[in-house]
Every structure is written in C-alpha cells, then in structure tokens.
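Shown here is one chain on its own, the form predicted on its own, set out as structure tokens.
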Amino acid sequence: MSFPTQVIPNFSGPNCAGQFFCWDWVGANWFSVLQPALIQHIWISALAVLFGLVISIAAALYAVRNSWFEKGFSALATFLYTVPALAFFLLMVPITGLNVGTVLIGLTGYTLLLLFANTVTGLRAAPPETIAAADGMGLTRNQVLFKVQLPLALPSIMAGIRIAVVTVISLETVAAQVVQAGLGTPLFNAQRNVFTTGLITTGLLAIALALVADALVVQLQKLVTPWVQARR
C-alpha cells in the first residue's frame, strides 16, 4: 500500500484559509489519505500482535518445562522492550530495509515480553489439585498442558494481549519516522507543515483506534473466559 508524497494539500481558497480546524480538508483527504493510513495501521498492528502471540505461546509452553529457556527468552524479550522505539526501527533498517516488514518485526519484538510473561504466569497459576485430578484421570503430561493449564491461562494471556494491542498501536505511529506506514505518516507530515487540522485528525484517529481495539479485546476476553465473569 503506497501513500502520496504530499498529503497536506494547499488550500488557498476561503474554505480552509485561517481556520484552526478545516472539515473540508478531512473530507477531501479521507478516502485518499486518512482511510488508507487507518486501514494499514489496523492490519500492521493486528499482524504484529498475532505474530507475537504465536511466538510467545510456543516459547511459554517450552519454558514451563525448561527453566533455562525461560530465563534466556525473558532476557531477550526484556532487552527488546527496553530499546527506544525510534532507535530500534533505525537499527533494523540496514538489515531489513525501508519497508513494512521492518515495522512488523520491530512491533512484534515489543509484544514478546508482555505476552510471554503473562502466558508463563497463567500456565503456572493452575491449582495443584486440578493438575493432580487431571493426572488421576490418566491424562498425559502434554494433555494436562494443553487441556488444563493452557485453557486456565487464558485470562492472563488475554490481559497481556490487551496491553500489547494498545502498545503496538501507539508505537506504530513512531515507526512512521523511519518507514512510511500507518497513521504516523499523515501525522508527521502535518507536524512538518504545522498543519493543525492534520495533527488533530490523525491524532484523534490513533486514539480512537486504541480505545476501540481495547474495547474489542475486553469483549473477546469475556467471550473466551466466561467462567471468570461467572465467578464475579
């Protein structure tokens, strides 16, 4: 998906001249600039969280049986999470190039600590009596892990997903300083042009996207963990 190099049109007519916020600019640029940027922001964020979730769950399932791996993976995930976002993306460019893949890799790295830690915590939170009962029923070690521990870990995993989603959406705007992608592209173009309408519009879209995404994850959490709501 490509974006025009100049997203701030020159409104010389009376419709936008001297206005703090110009609705005409929003209408004129919604389908050509704002909507494509919003859609790209959504799918990049979704892919980053999905990739991070797959990696984190696989790593956590292995880590609960191998403490050495847990320590190593936690150290790596912590290191990636503590690297400043802009520096991280800039360091990735010589390796992966100026493309959306660079953004995806960077954003996925920022989800690992959140998702891995919550998954491991959830897997280890299964009550010992539940594990003993599963063993007594003749379930194998793998069956206990996938049929008992992993389902019981869902509330913790969903809590990690909720934080990761909002984190990725916010960090993706920073990535536009390096690679033109998502809502950060029109946002920084508006900043360079000191264009208040563009700044307000793209900023509000990013905030609204984070709020809507958080609400959707909360509803999904209620759907996949109905027993948590029942206990309340």
Second form
Amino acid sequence: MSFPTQVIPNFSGPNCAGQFFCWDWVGANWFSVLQPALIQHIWISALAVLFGLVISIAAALYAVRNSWFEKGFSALATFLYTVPALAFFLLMVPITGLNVGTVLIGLTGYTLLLLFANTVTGLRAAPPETIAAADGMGLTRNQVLFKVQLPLALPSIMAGIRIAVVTVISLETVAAQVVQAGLGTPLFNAQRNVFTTGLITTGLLAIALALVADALVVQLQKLVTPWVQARR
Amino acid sequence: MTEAHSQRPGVEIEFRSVTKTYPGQDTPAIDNLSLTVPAGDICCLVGPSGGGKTTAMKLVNRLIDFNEGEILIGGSGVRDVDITALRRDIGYVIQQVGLFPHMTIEANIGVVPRLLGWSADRIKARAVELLDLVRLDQNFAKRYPSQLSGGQQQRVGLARALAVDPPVMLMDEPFGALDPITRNEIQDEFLKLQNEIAKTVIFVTHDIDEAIKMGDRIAVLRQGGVLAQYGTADELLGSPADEYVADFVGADRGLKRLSLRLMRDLVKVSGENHAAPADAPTVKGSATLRTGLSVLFASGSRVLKVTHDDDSATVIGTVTLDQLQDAVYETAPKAPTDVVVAGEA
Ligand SMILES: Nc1ncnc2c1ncn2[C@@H]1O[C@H](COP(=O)(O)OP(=O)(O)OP(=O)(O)O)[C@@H](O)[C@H]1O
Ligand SMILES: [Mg+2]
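Go ahead and give the structure of the form predicted in complex with the partner chain, now that the form predicted on its own is out.
Zooming out: every chain and molecule, the one shown earlier first.
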C-alpha cells in the first residue's frame, strides 16, 4: 500500500479558481491522488471486513455453546460499536500509533457487532428438525455445527457483511481526520480548503465505491446461498 | 434389481427389560419393556400420546440412553459399539423429514455415505439408484428440498435413510404429516419396497389403522411406557389382551379383521364351491373380506361370486355371508366374550 503524499489540492496547476466543479483538476490529480486513495480505501475496507468476519465467525461458533462467552463478546462488540468513531480513532493513536493499522483495527472493531450478532442468529436459525435428523443420522456435534448450522447461517452472515461493508466504507472517511488514509484524505483536505471540486469528487467516489461493493456482496450472496434463490 | 438395492437384509432387534426414567421424573417413560422384532419385520409401536413410543424408538440408536436392561441389534448390545457408528448404520426417518435445506437432493442422500468416506462416483450411483427406488424422477437430484412437495420430501427422507443400506430402520410417524391420499400411496410403496429390501423396521404411529396396514407385528403401549400387548394385527384384533387394547384397536375390530384377508383366500379355505344364483354379486379375488361384505350387504344377496383379478368373467368360487362371519369369529377361539367395549350397549 502506498500513501498519497500530495494531499493539498493543486490550485496552481490547472486554473480552477472560482469554478464550482473543475474537470481539469480531476484529470491532473487522478493518477497522483485520487486513484491511489481509492485503491487504499478499497484495501482497508476489505481487510477490515475480512478480519471482522474471521473474528466474528470464530467467536460465534464458540458462543453458540457457551452463553457466558456470548454475553461477554456481545457486550464488548456493542461497546466498540457505540464509541463515536472520531473519538475511537483518536483514542487508538497512543496505543497503535499514527498509521493505517490504527484505522484497520478501529474499523474491524466496528464490524464485530453486526457480524457477530448476525452469525449467532444464523447459527441458531437452523430448523430443529434438521438438527434432530442430523443427530439421528450420526453426525457428531461438530459436524452438525460446521456442516449444517454454519452453511445455514450464510444468508444471515451475508446480510451482516452487506451492512458492514457499506458502514466501513463510509466510516473510513472519518478516520482520515486522524490518520491520512484512503479517500478520507483528499476529502479532508478539500474540506479544509473549501475546495468544492475535491469535495464532490472524493465524496462521489466514496458513494460509488459503497454502491459497487454492495452490489458485489449481493452477487456473492446469491452465489454462496443457491438454495435461497431456488425457493423463488 | 433387488440385489443392487440391498445387500444387507434386516437383523433381529431385541429389547430386554428396558427401563427409561427421564431425569427429575418419578415414573418411568419406558417401564420394563421386553420385545423381540424378528429380522425383516416391521414392528409398529402404537399407544397414546406421551405413551413412550418415540422414547422407545430413540433408545435403539441411543438418542436417548436407557437406565436398565439391554437392547440388542443382531445379537450385539447397542452400548457395545461407538455411538456415531451405531447411528450411521441405522436408517432414521422422522415426521418432519428434516432434510438439509442447503443441500441438493443428491447431496442430502449422500450425507452419511460421505461421512463414511465413499467415493464421489459411488455416492452418485447410489443416489441414482435410491431415487429410482423411492420413485422420484432423476431430475430431482439437483433440486433443493424447498422445491419439493411434502410427499416428495419424505420420499427423499426414505432414500436418505436407506443410503448406506442399513439393516435396521427407525421411523417416527414418518407419514403422519401427509394428506390421506399421499399417505396411502407412500404406505403402499413402502410396503412394496420392504418386500424387496426386508429391513427390520421400528415404525412409530398413533394411528391404529396405519399400524394394522404396515405392521407385521404391533406393540401397544399404555401410558407410562408399559407394554399392553405385542402380536400380529390379527392377534390384536381377534383376541385383545384386555379392555384397554380392545378399546385401542377399536370397537370395529371385527371389520378391521376382515380387512386383513382377501376374498381369494376364503375361496381356497372353503374348498367346495357353493352353487351361486346367476344374479349373485361378483367381487375380485384381490378384494378384502371387508369389501366383499359391503358388496354383499349392498346387494341384499347371501352369496358372492369371486372372480379372477384380471378377468371379471371367470368365477373362481363363491363365498357366503356365513363364511365371512366365521372368518372373523373362528380364527379367534380365545376371543374374550365378556369384554364390554366402551360405547357399545
Ligand atoms: N426429553 C424429555 N425429558 C423429559 N421427559 C420427556 C422427554 N421426552 C419425553 N418425555 C416424557 O416421556 C413420556 C413419553 O414421551 P414420548 O415422546 O416417548 O411419547 P410418544 O408416545 O412418542 O407421544 P406422541 O404420540 O405424543 O409423540 C412423556 O410423558 C413425555 O412427557
Ligand atoms: Mg412421539
């Protein structure tokens, strides 16, 4: 991952003075600023959701059989979710430093509640008669969990991923107030300089990214839960 | 066909003084139950709700563990084998079917074979064979359970239970959720199937008529898991052990007994052929005595002509009203005459 170093909008390059939206600026800064920021934004969001997913699924698999763990993890995830984003990133800096890792950890924290709750709900949603049949057929407890409950939780997990992806893409722009990373950086700089072209361009890029990511997750959802589609 | 479908016919199941008391309960759910299901027989467990039918069945594959006694399958105790190995080698069918919604029909059938490490080719071939056996079209293989009707789902449930050709099957009200027409169809087909595969089946039902139809033997449980009577349908109907059983099999048990035998058999038994008037009603040899009686009553005649199944013009003999009455009465010399059935004056 590379960091965009040129963060201040270039007023002196193309003449954008007084214009509400200046295509020349977008063209001049696409490869140097916007594209790297977009790519970094994608990476950070994807990794945050991926880490969140791995942690949440592991925790949920343990939680379905240990109610004390479910309560504890749920409380932690809820706490992380309720801390205001900006405060959270600021509080993280002394611990993890001024780097992308801080953003990643923070965003991962935000996904946990959504992903954990949805996974637990999904694991519990397996029809009781399906589990009774599985027991009777000689599946072990772990086989019931991994071969029956986990796949049956996929629709619920995918619904969680959808919300988490959009949330993370949008929250990541807030993180730039603390650590320079992703689309939040040009957005933050444009905001400081009241540079409408920069604001609009980065804002639209973030929205477009969220929409595309959401559409991709929906497609992925259809791909991994063919039995849900079959019902229609 | 038969050989391909089943290489492992049923083995005997024996309950030896089995008692099960659920934790925290004063009275047992199964009380000192002893019965033997001969290899290849269907044993129907009937009784009131809460009488312990499901409990008794689940003791066999140890979904529930008994406190006392012993259960033997093919001579070896169910506690002497690994519990998962035991269950994988016993077909299990429940009323709610419980197919895996996320798996195709083919994959559902292949669950236990996969656990046992069968090759993909072998599993596929077995699925094809089983779909045939339960009379489902091959194009069901790639469908999901939610795309099937209730009756079709239970056929898959049967196929899945038969996947590894287990010698023993446990079925808990397997056709209880189906509409009467579908139920009747699938009962008939299961009986046909059983003729080929000869598994030992424990079949739970609360419907005495289903038990009479399906069971080679019927075990009647009473409240508290006590065995009230164990015998063939004919024994239960002809000589119920007590008032409870008589009540359970129904006041119309005489008629039910007529359903157990065919007109053809009575013609053979009677030997001589009574001369029948030309206008005597006719009935096919494959009809039950009950149907014969109904035809007789409806016609006002006292004698029936029994015809060949495929050719209603060929009379194979006659049966009289007296013969029909004797058929119910004579084979039950021990029938208690002093039993007063509730509701009958
Ligand atoms: N898991 C359990 N824990 C405690 N008691 C139970 C349990 N399962 C069943 N029982 C009790 O054991 C008795 C027998 O229940 P069982 O389910 O075997 O009856 P059943 O004959 O199958 O009834 P039904 O026709 O309603 O299915 C009932 O009194 C029931 O309340
Ligand atoms: Mg029951």
